[in-house]
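The chain below stands alone and is given as structure tokens, in the form predicted alone.
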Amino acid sequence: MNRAEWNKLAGTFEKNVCDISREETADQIRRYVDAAKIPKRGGVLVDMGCGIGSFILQHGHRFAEIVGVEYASSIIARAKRRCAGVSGVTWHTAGVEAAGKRIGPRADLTVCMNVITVPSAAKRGALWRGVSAVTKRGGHALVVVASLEAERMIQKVLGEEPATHPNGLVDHDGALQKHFTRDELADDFAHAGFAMKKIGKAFYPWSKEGLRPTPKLRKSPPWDWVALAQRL
């Protein structure tokens, strides 16, 4: 999705984008933030692809300094308004790749949620390098990506023919999106210079897939992978 298309979603972000830090149902992300062992004083958060600021709004109070990065100006304008009560925030209207060079290795915690989804492997590599570039050595990165295992489960529930292309690319309304297996996510983190700490499931409502959550479906909700790793 290009910048102009992303900007158009500013007013309907909650409806049209899975904002996992706001919508996940098992409080998993908070547990992963806790596991990052953020410094009690002077901690720095960099949110790469901050969207409308949901993670900053929920967890920003734990940091002395926050950098929010979002390449769509209309969306970052909403983030600024929503996070007006959060102190110490600097905003960058930029892509993750460019922001990495601009910000430098400062983050005790780098967050990148459902951003590394582009179909191009070369562009995904650049996104991973951006995450690595802003994370200080010994700091942590918290990454959320679409799960290929969950996508296969969803297709089975919907009774649809598999829409998965080679290399984990999934067709969503004519647009290809990268989905990761658990092992693939761990490998990509390692290639980016991180040591994996933990990987788990960040569950979200079936309504995001257009389904009413029946009692049976509630027992097996869809999920994204959430992973925490430490910069080497």
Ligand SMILES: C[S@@+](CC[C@H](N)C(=O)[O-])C[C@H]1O[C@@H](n2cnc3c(N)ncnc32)[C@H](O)[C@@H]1O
Second form
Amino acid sequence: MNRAEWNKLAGTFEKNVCDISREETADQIRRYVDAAKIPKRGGVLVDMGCGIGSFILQHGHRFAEIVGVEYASSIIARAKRRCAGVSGVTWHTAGVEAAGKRIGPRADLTVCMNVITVPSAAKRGALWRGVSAVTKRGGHALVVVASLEAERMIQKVLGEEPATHPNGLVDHDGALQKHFTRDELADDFAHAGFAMKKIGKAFYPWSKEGLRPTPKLRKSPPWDWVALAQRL
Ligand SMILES: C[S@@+](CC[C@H](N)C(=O)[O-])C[C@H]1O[C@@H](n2cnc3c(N)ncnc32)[C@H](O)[C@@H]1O
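And the form predicted in complex with the named molecule, for comparison with the form predicted alone?
Below, the chain from earlier opens the complete complex, with every other chain and molecule after it.
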């Protein structure tokens, strides 16, 4: 999806977008933030592709300074309104790729959740470099990506023919979206200059996949990969 397409979703973001920090069901994101050991004083958060600001709303109070980066102007406008009560926030209507030049390597924690989705490997490389560029050495990055393993599980549940998904590209309503295997996420993080600390599943409700959860389905919900790594 491009910037214009994201802008069109601003008004219905909660309904149409999986906003993982609001929707995950096992409180994993908080545990990963805890594991990042944010300094008690003066901690800096950079949220790359912050959407309507859900992570900042939930976890912003743990930081002295917060930078929200989002390229869709109608979406960042909603983030600003929703986060009006959070202090110390600076907003950049900008691409993740170029944010490093504006912000510099300052983040104790960089988050980038469900933003690295573009089909082009070169464009994903630029997003990873953006994440790296704003994270200070020894700081952490928390990245959430769509899981290819979960996609295969969902297909099975839906009784669909197993698709091959070349290069992890999955068709979502006519738009190709990159899905990562667990190993691929670890490799990309390492390539961006990080040492992996923790990688796991951030579960979200079946309703996001358009399914009514039966008791059986409830036991095995779909998930995104969530990973925490330290900048070398
Ligand atoms: C799936 S939403 C996730 C939002 C938020 N991180 C969350 O987890 O709720 C992806 C967001 O990233 C933004 N985005 C996508 N590519 C971007 C880029 N290259 N630079 C800045 N923002 C981007 C979109 O506009 C959208 O708001």
